[in-house]
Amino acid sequence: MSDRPLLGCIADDFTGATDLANNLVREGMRTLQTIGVPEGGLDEPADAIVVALKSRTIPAAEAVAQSLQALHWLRERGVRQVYFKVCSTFDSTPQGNIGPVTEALLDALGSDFTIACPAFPANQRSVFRGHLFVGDLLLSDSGMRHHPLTPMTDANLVRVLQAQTRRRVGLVPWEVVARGPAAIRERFEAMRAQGIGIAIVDAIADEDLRRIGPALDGMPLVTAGSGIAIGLPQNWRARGLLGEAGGADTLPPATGARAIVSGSCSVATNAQVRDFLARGGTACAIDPLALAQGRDLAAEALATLVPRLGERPVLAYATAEPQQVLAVQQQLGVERAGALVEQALARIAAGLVESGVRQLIVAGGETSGAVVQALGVRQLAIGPQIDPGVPWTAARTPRAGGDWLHLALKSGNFGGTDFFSDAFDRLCS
């Protein structure tokens, strides 16, 4: 067993750093989350180390320089491995911040190559050919082509990374990876030689991710989803640095009441939000035109929520579909109307964690970010699965005097229609 990290990652949002901690928690390794970049150490020993950054939509510079200054923080830690997490719909813009982050890393630690794989099929995100399917959808064909901030109209995961880096692009296809990692790894010599710096790898099943996983061993950067993380951790386990898999996603027992933050606009999201409301439960709508007219909506929710906190849980939401998104953006612009949600919903969440709450749902990677900013958690401890890609956490905050927190950050297209009850009747079970 080593006594220090093994793989210390970045993730470009909360919630995919959640997602790729859960996925090493079920292999077996102890898992720690940090909130930025920390002043300090660790609050308890962990096999990996997941550094969530707000990173994926700001500026590509600022991006960069967020991701090199976790990297120097993971590198004092002793890390053998660095892994980019990013989202498994490779969400990004034409400029990045895929690529230019991808770049400044490989530079940082003197490397010449690495992957760039969401594939996540146990989650329907599958790649082939170099195309990203979500479900049977190609991604341009999927909800993610209205992401209000990071409309994904391209599928060719070459073509897209391609016009973000200096380096060349390349694939390893399914016939590669079907035939297991000494192939794989042949592969990736034979590309480097070409002078190929990153290369797009397919999987469309998670054996696939454990073909893959062996050959990226010893490879200084993995750039990739959460799904690549499930074939690292026996690399460890074979030098014998890792025990055996189990007991890793112990959490504190489970108080308090229960609620939910929701500000992502997805298809999933939208479906588990109309669940929610069919359920009969206590909900706020937040408008981001009536916060633009200075509507303090915030106050207004907690005025009809905490008095409802009890048995069942409540939810907030700035949740709606593509054309009502697109119609506020249009009078209200992109980041703004983004801004006010976030801040509006980070309040309510404090509001209510300070008012009782100790089990807390978030959905949408912006909204996760800047809520737990607003609650001042600065580490999380990483617990068990609710549905792929989702795990229960457990921070202290000064907002719950004392008490843990169970949080789940949830990214907006994961989780079944009936997540935000499922979720609760999992923590406690």
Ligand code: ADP
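Provide the structure of the form predicted in complex with the named molecule, given the form predicted alone shown above.
What follows is just the one chain, with no partners and no other molecules.
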């Protein structure tokens, strides 16, 4: 086993980072996710590190600068390979940021060739003839064509990426991938000789990802969605640098009281909150209009919930049905409503942890960002998967004294109806 991390990843958003970390853990790599580029070193030893940035839609020059800063920090940790994690729907604009960041990372690593592959067939993302499919639909026919920030109106990834980079972009077609790692490697070399710098790679089944993996052995930079990651750990395992799969998701034992903080208004979260209430759990609703009138609902919620803390989880929620949310947003404005709720829930989460909660579920992507910030969490050790894409994690926070805090950060539509009870059952104490 290596005492230094093997793989250093730079993810262009937070939930994408967790998705990648989750895949690496499932393939047997102990993985630590950081929120932004840390100032110091690693809290825990790890085989892989995923630095979560928020660089997907910021100006390209800023995305490049942040990614290079992350690269510098990862190289100081001694990583042997760098992974630039992009969205599995290749979310980007004609200006970037996939092309400019990939190019800058290649330059900084002194490398002239990499792949760009968002494929993850098990999750409905496949690439054929360089065209990205979302389920049965071409990317350009999927809902992504209406995305507010990064509308994807062209499914031809060679063309999409070529518009963002000065390096030449080529394609490794599926027939080559199907012949296996040696054929893929040979094709990489041929493309390189022709002056191609970035290869889109076809993959229509997860077996393709495992064929591509060995061909990436020793490649300084890999640009990909989270799927390609499942083929990489075997390279280090083959060299004796990584133990057998299993056990990488072990977290410290869970202790303390249980709570849930929910600011997501998605369909799945609404069902989860209803299910929690139907089981008779202790809960406090947070009304954005009362917050806007100056009521200190965070203090009120803590006064109700703290005396009930224990093994049965308590819940604080602003989760509401779409028509209620719309009515609130019409009165307060979307941003003010969001900010008021996020602030209140973050204060509640911090107060709960200070009062003994050591197992916390947060529902909502933006809500998770606000809670993690309020808790001062900078690094997350990734543990067992609860539902696809959502693992338990463990973190240090000044609010929990010297204890570990177990955190599950669930974005919007993830998780089954009984997620708020099922998740705790999966945590070993």
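Here, rigid core means the biggest group of C-alpha atoms that superpose within 1.5 Å across both forms. Computed from a prediction, not measured in an experiment: that's the story for all the values here. Numbering follows the first chain given and starts at 1.
J.: Superposed on the rigid core, does the Cα of Ile198 end up 2 angstroms or more away between these two forms?
T.: After core superposition, the C-alpha of Ile198 moves less than 2 Å between these two forms.
J.: Against the rigid core, is the Cα displacement of Asn270 between these two forms at least 2 Å?
T.: Superposed on the core, Asn270 moves its C-alpha 2 Å or more between these two forms.
J.: Taking the rigid core as the reference frame, tell me whether Gln359 has a CA displacement of 2 angstroms or more between these two forms.
T.: Gln359: C-alpha displaced by 2 Å or more between these two forms.
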